[in-house]
Every structure is written in structure tokens, then in C-alpha cells.
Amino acid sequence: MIQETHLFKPFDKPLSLVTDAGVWNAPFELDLPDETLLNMYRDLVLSRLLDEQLGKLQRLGKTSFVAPNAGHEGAHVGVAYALRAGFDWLFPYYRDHGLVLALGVPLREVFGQTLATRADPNKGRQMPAHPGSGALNVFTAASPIASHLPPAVGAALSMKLRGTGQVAVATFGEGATSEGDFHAAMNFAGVQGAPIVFVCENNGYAISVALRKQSGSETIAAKAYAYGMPGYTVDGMDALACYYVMQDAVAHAREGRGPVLVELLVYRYGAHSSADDDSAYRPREEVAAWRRRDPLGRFRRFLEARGLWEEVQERGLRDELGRTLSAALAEAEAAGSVPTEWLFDDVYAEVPDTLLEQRESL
């Protein structure tokens, strides 16, 4: 077993298990079920379809931002299939939908999230693309970047001291990696032993500052030896190899050796978000290029070598998947917006005559 060996060591190069052709090419029996890998297709196509959906509804005018994250798939699959859904903690970016509803956060709350609805557990109180679910341990997503490192090193050392057996995995772009809670959160874990993985989804672009403007690091995993611990730098856009060298860091994490730094190299299709132009700071054909080692592409055609899947699948797929997303979609608005006076719940355990008296003005 991959936790049981250890089998992946750091990389001067970026580790991938399967070509751009769909190719199995790993030093190492595949030992995951058919069925596990489908749902695996499956979850990547739903982050491809919801992504595409979010955008609609901003261009529509029903939420205020979108942060694409079309690309990035393949690490946010990878990443969840290696965790113990709703015992360990997630501590996410405002990029990790496909992260999130791998896990199991359902699309109702995406959406309430997204739309401000009363479907949105955390009350319409985030911008939109800041998900986050206290029945999966999935730490609410923050803007301030990098601010959610420190307190899941926190999150982490508490698991450690109380032997609880979980591990945290506190996600980020490249980045969020020239912030000082970055290096602060790094040293901590570093120092301290906590049980945590690191994860940088490297997509090449901090908004529109390129990686080499911002890093004299030739990549983000070296950072992670200045601070005690492994690093890896892995071929995002690979699916398996996101969830191989995850299963192998978290397993190294949950038995006590310390934190790890893991480096998904991806690229965002899109904008950095609704906002953005980035027509203005790379070329068309970069992207293009790109999209052509898409993570869904190369999974379909992984799959379509052993003969797992073809075209009449993936259109039942996609129809299945677009009803299912318009179905949470209508719930989700049906649920209506959220009231007002809900700004004055869940901020002190007695609310103070103050906030009484604003409520009531209100």
C-alpha cells in the first residue's frame, strides 16, 4: 500500500502517473476499484459543469463574483479522495469548489453560498466563492490571502496534542506563498510537528504577477526544506497523481512525522475572477496550450483505455449532472434571501443590550 511504503520521494521534476494520452505510466500497480475511479470522472465533470454554471449566474447578474476554477480539477479530486471526508479538516481557497463538493459539500449550499440564500449554512455573510461546511470540517474560505494558514496549523497542532488521529490540509495559490502568514504557518508546523499538509495549487499567476516576479524559488515544494519538512512538486493536471502523493503526505502526517508541502502544478483557464482581464497579461496560446493536458481529458481517455468508458456514457453523464445542478440551482433560490436581522445571530453566545438596541432599530 501507497501509506504503508512511502513510495514517493521529493521530485526535481514534476511527478505524473498518467500521459497526456491516458496512459497508466506509474512504477506501481494501480490498486484503486473501478467504481472509485468513475466517481472520480464523475466529480471532475461536475466541477467542470458547475464552474460553467457560476459564471452564467454572474454574467446574469445573480451574484457579484465568480473565481473560475476550470483547470484545476484534477487537484481539487486528488486532494479530496486522499482525505477522510468530515474527520479531517479542510481549510480551503476561494478556488476549491471542485475540492469542496468532492468531499460531499452539497451543490444546495454551493449555490445558497453563491446567491446568498437562506440555503447557504454560513448565513450570506461571505462574499461568493468562500464555501465552507461545519458538519465536513471544511473551514469557512477567507479573502485576506494566506490568513487561513496560521489558525489551520493551530487546528492541526490541537489534533496533535489531543491525539486525535486527523490531519489538516490548508490549500493556497502561489500567490498566497509572498505573505508573511505563509512563512509563519510554515515555520509553526515546521517547529512544532503538526499534522498538516500544505498544499499549493500553482497555476502560474498571482492575479496577473507571474510566478517568477514574485519567487527567486525555482519551485514552491523547495520552500518546504528551509522549514523542516518534504516537499513535492506534482503534475496537477493529473488526477491520480494528485491523489497518490496526497494519500502518501496525509498518511505522513497522521502518523505523527510532521507537515508536508505539496505543489500541484495546474493552470486556471479562465480569469483570475469575474473581475479580471487576463487577455492583458498572458497570451491566448499559452492557455491554449494548456487546455490541451486538460485534467478531464486526460482522465476520459485513462479511463477509455481500460475500457471503462465511451460516448453514449459521457453524454448520460453530462445530462444527469446538468439535471442535478439546475434541480440544486432552483432549491437553492427557493430557499429566499436572507433576512437582515440574521447579521446580529452567532456573533456573542448573550447578545449585549447594544446589538439588542440596533436590531431593534433596525
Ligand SMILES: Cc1ncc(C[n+]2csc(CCOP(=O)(O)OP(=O)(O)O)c2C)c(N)n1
The other form holds:
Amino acid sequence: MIQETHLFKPFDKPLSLVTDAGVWNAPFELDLPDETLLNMYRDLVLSRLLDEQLGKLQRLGKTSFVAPNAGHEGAHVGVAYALRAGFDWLFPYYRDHGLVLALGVPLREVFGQTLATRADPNKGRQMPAHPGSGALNVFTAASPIASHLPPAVGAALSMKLRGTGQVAVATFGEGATSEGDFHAAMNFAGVQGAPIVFVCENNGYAISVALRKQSGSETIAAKAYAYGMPGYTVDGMDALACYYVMQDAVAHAREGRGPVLVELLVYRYGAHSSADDDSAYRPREEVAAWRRRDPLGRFRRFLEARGLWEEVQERGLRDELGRTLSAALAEAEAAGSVPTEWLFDDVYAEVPDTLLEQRESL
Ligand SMILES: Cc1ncc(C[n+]2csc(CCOP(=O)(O)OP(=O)(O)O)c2C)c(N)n1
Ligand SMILES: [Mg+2]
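Could you present the same protein in the form predicted together with the ligand, rather than the form predicted on its own shown above?
What follows is the whole complex; the chain from before opens it.
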């Protein structure tokens, strides 16, 4: 386990534990079993393949909207593996398919949510890219930026008051830090010592708006200090750095030492969403430079250097995951579209006359 003294000091360079060449370069011994490392890699690749599949579904007209995840996978896997799935609570945002998958949300449900079929436990009532899971304590992603952060702190505070030992983790983009809700949530968490880890997936842009037009802070992590909590900046393309810092941050919150802000420096390779053309505001060389730092490539080189991975396994894994994705998609489609009448369910305990009338006319 990483010790807090090893953690990056806020204004140094971002913490990285594995070099781009895949060499373990940490001031402590790696203490993860090979099996866990292989599972992490599997989740990285699955997330990338899911992203490609979702993009195709959008182009086929099967879903109206996608929010590309590629480039965020290292952060996603690092965060997911630091949580106790189904015990802790996750408050994700729309760019977190890889995160919810690595936490254990079934692919069938992710596709069901994307396509609004009966395979969606949320009954098709959210726009695509808004996963959630009651079974796994995943709060359904909300569209208004940062609006999930105050409820996440409320949930964390209730965990503290009830002494459950749980932790809340809330993820968001750096654009979300321009919202009042972010500051209200950070302030309240700091005052109350709520067991929450705020995780900023800093990809440098809020749609077309670059970070420098959003914040005068040197780092997002620096904002933690104003609210009385530690803040760390991590190389988000390094899944293991994300994991170890998150593990410490979660332990800090769980031990009753209050909230933490973790900034993971990532990049989205694709456009903001299927409704965006990023070539209008991002130089192609910038995208290419970040792609060379790909979290999958780095993790693969790391496994290869440890004698855990070869080309033949790579091909086998990609074949197997391709089949898994196709089967889950087929299952989600076969479940059939959600009936429109479901719109009226579960809103009121007793359905008011006005809604009854609308349901009748539908
Ligand atoms: C309150 C609010 N304002 C504006 C929007 C429109 N909007 C959707 S995503 C987005 C950018 C958010 O950027 P960031 O938080 O950095 O996350 P990223 O998409 O980069 O992962 C904006 C402005 C919104 N959904 N909610
Ligand atoms: Mg962003």
C-alpha cells in the first residue's frame, strides 16, 4: 500500500508509478496479486471495446447519444478497484461507463440503459450514458453538471452519522468545478468531515472550453486546501497510480479522517459526445500526443515486462471480450423496448388524476 508520505505534494508533478515504457517506478513494492493485475487489464480493454461498440450503435441510429470514454480507462479502473463494490456508494457522471463496468455493473444493463430496453434497471427513463445500479449502490448519473455532488456529501454524512463504515466516491469532470454545487459540496464535506472522495477526471476541456478559461488555480487538487482536505494530482493514464492514490484516499475517508479530493489527469480521445466536433477546438497533434500515453498500452507493457502477457493472450482476450459484448448486446436488445406507460410508474405512491388522464390518453 502507498503511504501518505509517498503521495504527491499538490504543486509537484502528478504522481505516476509506472513509466510510459511500462516499468514499475514507485518508492514501494507492488502488492497486488498477478490475478488482480490481469483483471485490471481485462477491464481496461473491455471498456475500450465497449466504447467502440457504443459509437457504432449511435451511428446505426440505435441510440441517440454517446459520451466517449476512451482515454479515461486508467482512471476508471483505478477508482473501481479501490472501492468495496456494493458496499460503498458511487456517484458517477456520464463519462463513466468504464468505471461502472469495472465495479461490476453487468454489460447487459449498460446496453439496456443505452438502448432503453427492459434490460435497463432504471426502466429507460434516463438519457443514454447515464448508468446507475440500485444493486451495486451506484447513484444514477444526472445530466446537470455537478448536481450529484451535494447529494453525494449528504449520503456520506449519513454513513458517518450511522457509523456504517461506508465511503462515498463522486466523480466529475474539471468543468464541474466551475459550478456552485461543487463548492457547496466541498465546503459541506470539509465542515462535516464526511467520508467522501471527490474524484475529478480532468481531461482539460468542458466540451470546447479549455481548463484555463475555467479556473485560475494551478491544479484542481489545489482547491482542496481551501476546504480543509488533502488534494492530490495523479497521472490518470497510469491505472496503478490511480488505484494506489484512490486506495489511500478511500482508507482516509473510511477511517473517519474526512474527505479527500483526487485529481486524475486524463484525456478524452473522442469528441465530447456524438453531438460534438472536437476538431473545431483541439489540435490533432494534441490528441495524437495523448494517445501515445495510452493507459492500455502502458499497462500492457507493464504486464509484458513482468512476464504476464504476450501477443497470443492479447488476441485471445480481444476475441473473448468481443463475443461477450455481442452476447450482452443481443440480450439487451432481445429484452425489448420499455413500454411508454412505464413513464408514469414509481413517481407517486398514489397516481394523481392528472397523470391518470394522461396515461389514458396515451
Ligand atoms: C448545469 C449544466 N450546465 C451545462 C451543461 C451542458 N454540458 C454538458 S457536459 C458539459 C461539459 C462538462 O465538462 P467536464 O465537467 O469537464 O466533463 P467532461 O465532459 O470533460 O468529462 C456541459 C457544459 C449541463 N449538462 N449542465
Ligand atoms: Mg472535462
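This is a predicted model, so every value here is computed, not measured. Here, rigid core means the biggest group of C-alpha atoms that superpose within 1.5 Å across both forms. Residue numbers count along the first chain shown, from 1.
Once the rigid core is used as the reference frame, the Cα position of P352 differs between these two forms by 2 Å or more.
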